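Shown here is one chain on its own, the form predicted alone, set out as structure tokens.
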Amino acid sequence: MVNAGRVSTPDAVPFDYDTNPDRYLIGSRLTKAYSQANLYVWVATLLERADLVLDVGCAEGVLREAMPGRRVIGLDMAMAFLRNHPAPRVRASAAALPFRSNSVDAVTALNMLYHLADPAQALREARRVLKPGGVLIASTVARTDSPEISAYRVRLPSPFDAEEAPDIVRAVFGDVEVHTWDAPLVTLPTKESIREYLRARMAGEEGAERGARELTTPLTVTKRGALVVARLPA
């Protein structure tokens, strides 16, 4: 975005999980029910050799659920979710991790860095707490995600969209692996599921009701995003 001849920093996506936890929970439930892909199972597979994982932005423990029997520490700022995450868990900011340097094998930041005005600071903290040979995995959505519902919500650029995320991570970690997706991965079978999907994607009540009324079922939604993997030298 351009303002008075200067490029301005996009605003962070509002963090409303303590005040409106149902929005996230609805989205999580819809993803489990109607998505053809599972991000958390994929990440768990990538981290099968990590002994201790710090899940930054853990919510209620979706990644922990995908890693049974593994050592996962949940970290979040939203108490509405954190109290439901199995121990160990800690309430803290991604920009100031309360862990010693070189203390964990992997750090995940899945669909959460867009909530931060300065995601690079959180990435620097992640690098600090990683052991030599440690792994960072960050994911985010593209600005053009879910184009089938674009007429019913406003999706502004964020500080950590898929279009720029690899370069942001690369600036902190160096070489990265980038995995992108652009595919029809969600099928919403009913008007009510469309209404709830729109509510979860911050369409507001008016947008959700209009979308449920105007869109036909089943509605196939195209998901676009990126998973960025960075590995420290051993």
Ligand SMILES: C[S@@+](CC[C@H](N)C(=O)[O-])C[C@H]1O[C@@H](n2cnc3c(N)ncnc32)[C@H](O)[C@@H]1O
Second form
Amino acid sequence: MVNAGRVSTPDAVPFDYDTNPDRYLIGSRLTKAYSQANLYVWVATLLERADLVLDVGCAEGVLREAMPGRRVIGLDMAMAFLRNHPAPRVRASAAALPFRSNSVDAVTALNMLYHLADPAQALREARRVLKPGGVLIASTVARTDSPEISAYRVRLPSPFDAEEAPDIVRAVFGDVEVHTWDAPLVTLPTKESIREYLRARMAGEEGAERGARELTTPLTVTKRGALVVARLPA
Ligand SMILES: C[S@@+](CC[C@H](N)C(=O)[O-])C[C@H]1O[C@@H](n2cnc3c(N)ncnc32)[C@H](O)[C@@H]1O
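Beyond the form predicted alone, can we have the form predicted together with the named molecule?
To see the whole picture, the full complex is given below, headed by that same chain.
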């Protein structure tokens, strides 16, 4: 973004989880019901060998749920979610992790680094708390995600969009593995599910109502995003 002739970083996506937890929870329920892919099951598979996992921005435990019987610590800023995450859990910011250096085997930051003005600071913290051989997994959405609903919401660039996420992680961790997707993964069957999908994606009431009126069902939505994996040397 250009500001007074200088290139500036995009603003962080606003944090509304304590005042409006339903926005995320509705979106999460729709993804579970209508998506053909499950990010959390995939991440759990990638972390099969990690003993202790720190899930940064855990919400109510969507990753924890995909890892039954495993040691997962949930960390989040939002009390509205954290109180429903099984223990162990801690309220803290990704920018200052209340953990000793070299203390966990994996850190996950799934769909959350776009809330930080400086995602690299959170990545440095993740790197600090990881043991040698530890793994970082970060996921995020692309600026061009869900193009079918672009007429009904304003999607501003964020500090951690899929287009730049690999470079941001690479700058902190060195080598990274990048997995991207661009596929018709979500099918919304009803007008009500379109309305809720739009609300969850910050379309506001007007955008949600207009979208529900104008779009036809079933609506297939193209999901675009990236998962970045970084491994520390053993
Ligand atoms: C879009 S939700 C993603 C939740 C979950 N990881 C998922 O993939 O469904 C973003 C989460 O990050 C949390 N969050 C946002 N900024 C944070 C920060 N600075 N430190 C810790 N958690 C934060 C929010 O409270 C919310 O639970």
